[in-house]
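Have a look below at one chain only, the form predicted on its own, in structure tokens format.
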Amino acid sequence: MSNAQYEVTIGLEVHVQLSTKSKIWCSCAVKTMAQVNSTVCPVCLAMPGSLPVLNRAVVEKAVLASLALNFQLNYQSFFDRKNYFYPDLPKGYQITQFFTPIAEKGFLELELEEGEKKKISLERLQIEEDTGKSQHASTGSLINLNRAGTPLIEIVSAPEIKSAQEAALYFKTLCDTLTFLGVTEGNLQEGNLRCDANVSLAEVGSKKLGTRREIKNLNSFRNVEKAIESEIKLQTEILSQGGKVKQQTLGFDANTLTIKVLREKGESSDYRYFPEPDVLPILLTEDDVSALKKKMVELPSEKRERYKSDFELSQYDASVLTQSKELALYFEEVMSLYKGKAKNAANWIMVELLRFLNEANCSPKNSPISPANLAELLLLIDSKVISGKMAKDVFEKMYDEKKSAKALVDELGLSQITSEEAIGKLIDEVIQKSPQQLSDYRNGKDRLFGFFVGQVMKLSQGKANPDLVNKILKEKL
């Protein structure tokens, strides 16, 4: 059987670290780079007699996420114990929401190529705690419990994703949405979002899904795509050779792009879920939800539509400018000061600014060129004080020296020559020095027009306005 005879079905479970100052059950700080086992307390360490107290900010951020993802809120939800034994789980169980999560039945809309859109159903959004972290070495394993009790939400999609590329797009769209909302910092390198991918293959036309295997802890858009591609290839080989796919939990090696089996996958009954006796139910009111709705911000998909309608930008430009909240805010601040064509501002940001920022691994928020300075540069170009070519030189110096556009133009003497009389004199001088070229041009060698333009620009040290040079030169020739 060929790969074309199989239909791929993918469901994603995404764990999102919430951007709260303290942990979910105690007042210990959430710090990524803290000294090992320094941000812990009796609750984090599961000392006898210690009891959890729910952090209100966790609930608020979970509700905001639910609203952004079109979920139906459960105004009464409960916590449960998921029982399993592992060194980085000091209690011997994880507090999560299994039977009644805070939200169910939502959807996330993906923007596919050429403006096509697809809705992915979301089954549930639940609140839970993170575990500690095991650090393995040749001499043994050590446990860092700083992460224990870090607040998470888990978002589970329906099995409606049909390719590795679509899965990566889903993960990125979800990350962008929650980062814009301030629910999470969205730093994938620090594990703010981690994804488990359930992948199954079945013969085309089959009404029954194939046996799924779960790839654990994918923490980048690229890894989601590559891991799923590798798993699809593996399952295709197994099925095409007449074998059977076993229900297993898998790991992905990002360096070798290979899948490895970690263990046989358990069922929910293996975790012996039961209601958590030490944490009260979450009881939401209409007033609570109304107050949180007022904290909603414009989401990436909404910004893209506004950029296309209000600023007349293309789908591509709008997508690039909303790739991060910081970049979108930078663009909007430039436009609040510039008032010119949005396409001009978009081009300078997407081509010039992002090139410098990416090379320096710098965020738009910390850009050496402020939105006000870029707006000033654009206004100097529009008013023909400097040419586009001059502007690129000024832009580079603005970035390196952190000076304003106008200050650098004055300092470098780069103001463009826009006087028709002055440009006419330059052209007269060039014509006088080039009698043979003038004769050849007037005898039909039209290509020599470029020679005259070049000589005028050289004589003016690049300061003559190119449009005026072309206009006056045509008249004089």
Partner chain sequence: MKITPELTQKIADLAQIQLTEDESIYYASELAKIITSFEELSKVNTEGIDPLINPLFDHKEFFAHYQGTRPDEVQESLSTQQVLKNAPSVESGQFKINSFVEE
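Computed from a prediction, not measured in an experiment: that's the story for all the values here. In this text, rigid core is short for the largest set of C-alphas that superpose within 1.5 Å between two forms. Residue numbers count along the first chain shown, from 1. What changes on going to the form predicted in complex with the partner chain:
Here residue 191 does not count as shifted, since its C-alpha moves by less than 2 Å between these two forms after the core is aligned.
Annotation: Cα of residue 56 displaced by less than 2 Å between these two forms, core superposition. Once both forms are fitted on their rigid core, the CA atom of residue 402 lies 2 Å or more apart between these two forms.
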Second form
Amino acid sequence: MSNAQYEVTIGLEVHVQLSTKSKIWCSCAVKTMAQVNSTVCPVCLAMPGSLPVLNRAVVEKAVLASLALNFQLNYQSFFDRKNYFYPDLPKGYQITQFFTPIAEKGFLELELEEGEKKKISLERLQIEEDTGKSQHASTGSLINLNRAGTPLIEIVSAPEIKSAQEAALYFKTLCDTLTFLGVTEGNLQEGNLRCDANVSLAEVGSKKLGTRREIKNLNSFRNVEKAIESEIKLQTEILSQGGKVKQQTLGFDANTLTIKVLREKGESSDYRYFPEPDVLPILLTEDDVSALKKKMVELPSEKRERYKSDFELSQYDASVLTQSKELALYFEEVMSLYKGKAKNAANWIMVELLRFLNEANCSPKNSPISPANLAELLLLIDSKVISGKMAKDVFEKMYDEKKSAKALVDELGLSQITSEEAIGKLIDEVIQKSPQQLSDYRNGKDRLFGFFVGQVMKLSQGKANPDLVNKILKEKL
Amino acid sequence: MKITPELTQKIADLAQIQLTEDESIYYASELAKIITSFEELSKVNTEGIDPLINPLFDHKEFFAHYQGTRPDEVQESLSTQQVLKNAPSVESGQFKINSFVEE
Amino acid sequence: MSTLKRSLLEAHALLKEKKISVQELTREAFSVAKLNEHNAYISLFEDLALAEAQKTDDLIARDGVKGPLMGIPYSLKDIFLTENLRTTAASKSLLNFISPYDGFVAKTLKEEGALLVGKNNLDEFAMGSTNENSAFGAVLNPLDKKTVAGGSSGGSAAAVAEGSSYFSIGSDTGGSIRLPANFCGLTSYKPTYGAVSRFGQIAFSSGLDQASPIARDVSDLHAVAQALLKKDPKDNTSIALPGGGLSSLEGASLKGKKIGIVKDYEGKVSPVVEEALKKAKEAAQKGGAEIVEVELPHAKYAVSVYYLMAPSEASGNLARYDGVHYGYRCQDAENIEELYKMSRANSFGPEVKKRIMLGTFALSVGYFDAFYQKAAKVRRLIQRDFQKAFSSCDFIMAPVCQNTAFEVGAKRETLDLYMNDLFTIPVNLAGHSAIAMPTEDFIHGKNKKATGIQLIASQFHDSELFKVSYALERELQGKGSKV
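Given the form predicted on its own above, I would also like to look at the protein as it appears in the form predicted in complex with the partner chain.
What follows is the whole complex; the chain from before opens it.
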């Protein structure tokens, strides 16, 4: 695929479901798994006479997101109506923020390869509401309004993204940032984040942007990348054959990896935006914002920096440990109790713990081995109570039986033998049993040292401390 | 300002109301009369004037300090039966309508 | 012809003195209501009301009469939602709509112990000034059945004037309670915007609508208003009036009050109305008030502003009537597009369709700035006119309508009809409060060409408005103090 003559320009609009307990305009629960039409009230059903009342937590989460994304807050912002008819939109309009959103002019920093960083400008962050869901059968379409009124923030990027990979990275970075912040659950399978991608191509060196097409409702990092790749290919074909790209709205079939045209943009929607008279303006004070600033948490990019500088971990290790909020918090909890070498903790978590957790599809939050337990295990290894090899067996037992390291070590009598006297006795016993090897060794067969080590370890059932064995054996042989 | 039956038909489409040909002629004439009378507004000097949307929006004392908002608490929803009680057509606990293709 | 036997407060006194029972009051009310002389009702709830009346009588026997509204038969404009009872907005779209919840107004009056007689007829979705736009037929004026009751709360006015309810709650968006009150010889109150919760009130124009009581006189109105004036968490645009609601009418006086007469309204009314205005002015002066001249130079644009902004909001508020989740659905629709377009075409009457299209047009791309936005800016200028006027007077006195009630069924030009609201609209645009009262007792007197005036107070001054209205009413009708 040669698109060397074309420069790609991508802008992304991401809709994020906020992790509040109740909906934006009413007190119905925000629940993903609920029986159809069971979290619906006169307000989200848009019954005659119903009125929207704003959920305070929505404003707070929107402000937190704005702060984390380096936005300028509009201390007074307003709501507007976006008018259109659709079966999953019971009011016949969506309450959104069109004219004066809560935040404008922010940026998101992407961590590219080789430590390179790139800032993507963000145009706006606005508060709005989600629609209901429809299901299609041969006899008709069915509407479930449970999701109607779920609070959303929409984040619009500037058209500064330059490749499909960058777009996927942007989506992932945004998702991680907002999940760590506690503003969203960040569960893509449940549709917590959805992305619309605007893609246009222009000849390299051209000052104008090409006509863009919009791919709607991409719901995974992979889909974002694949969809944009396909779209770039399609547009390149059109343009290189001398054709013109039409302003169209597209959908992406994730199964067949194909782009399909949903509608011609020209024939859409005059949304007749006008100020929402039913909702009072949002008015933030300095005190409100200061109070929220105190709730700011360390963001994933900040954690990675800290892990590299304070814990001397590599970029790779830092990235793995910050793959989810739960894992990062798990690691930090371990470190607060262990206080030893971070690399040790990191290795055990990244290799051993993750292996078990992934197999069991378990979140670090629910890990059978608590951070305290893992910290204890690491301390036992460091103080040489058990060897590294033994620790692996103990670890597996800890996971299966949910017992602490110390309890298991005691129970199984696994403590390493560290008394020089005891080791001396074991060595004496082995030497006694192996007179031939002894004389061979003393006559120059140095390799037999390993034999004696092995015999001591066997006799001690692996519990003898290897370093001490070496030391004392040297003395005695 | 010319309000033709064609423009009226477009407006009716936006408002999702079906009009017969006679109706589009009738409403075109009605709307034209009304809209023409509004043209007097164009003579009013509104330079630098803020629009007035709701008489309470100027009164910050009613919405400062989160007053116009509610706490993030869950309260009981309607039962599914109540939700569907006035529905013209229902299937599997959901509102049923003619099939449509999702956009 | 009116059978209005007594006022609300008189009925209350009789209940307290045990000279009458709630059941008697209720049966009396229904005997008039069922005659249906004026088409004042869309629904009547006789069995329910009589059962409720008996319970109320038992409560009174046990604990006495708790408040002035307890046991009093009343009615609601059929835009206020009532739990498990039909609410139609006088529209085919909601012919059989049963609400699962009580709106603020219904709930509050239920808690006060008032007795709901039925739901009053209105202009469909509160759009109209003659109550001829109802899917249930026109409402006739009890003072003269050949004339209109006025709109959009025509049914509310007719119900109180004919004597089938002691008070009704109507609504006022651009004059919809003051005009029918004016035509039927009754008194009405449009609260400061936000003073009464709109939760459970079918929306026409969100930034203008207010629930508005109508009753026989100011003191009856005062008793009703007191129950309704409180902040409701279910409507974020509802407020508590500063000073905590209405103060008592005791000691109400016109002495030293400056009453503004609007220069721009001069010469704009018929001789009958001119005469009424003159009478009211003189009564105010007799009571000790000073008459001053004020200006509302932009008020002449009020009708254009209103008929751009209100229909725009309505085009949004009525979008939910699409036949998908509730309401009327066209059964012949063969696809989703027809479902919407045919359902809505069959749901709404011509006036409603007209206004929806007007609003859709005013908001559409290319027209938004010149129409909706321009109107909103001129609305600001009207608000400023009022601010300036109120700096030189305490209250404004103005006519309610240029004419008295006109003939039912006569063909009228839309623009002429819209001009009915010329004097009432500016009050809603600025969010102020007003009380409209008759200038004589038309209900019991010979003169059936009812007319009156309105007193307008600045935002949040509803309490003072009541007092000065009470004082003026006393001067006009020679009523003794009831308080």
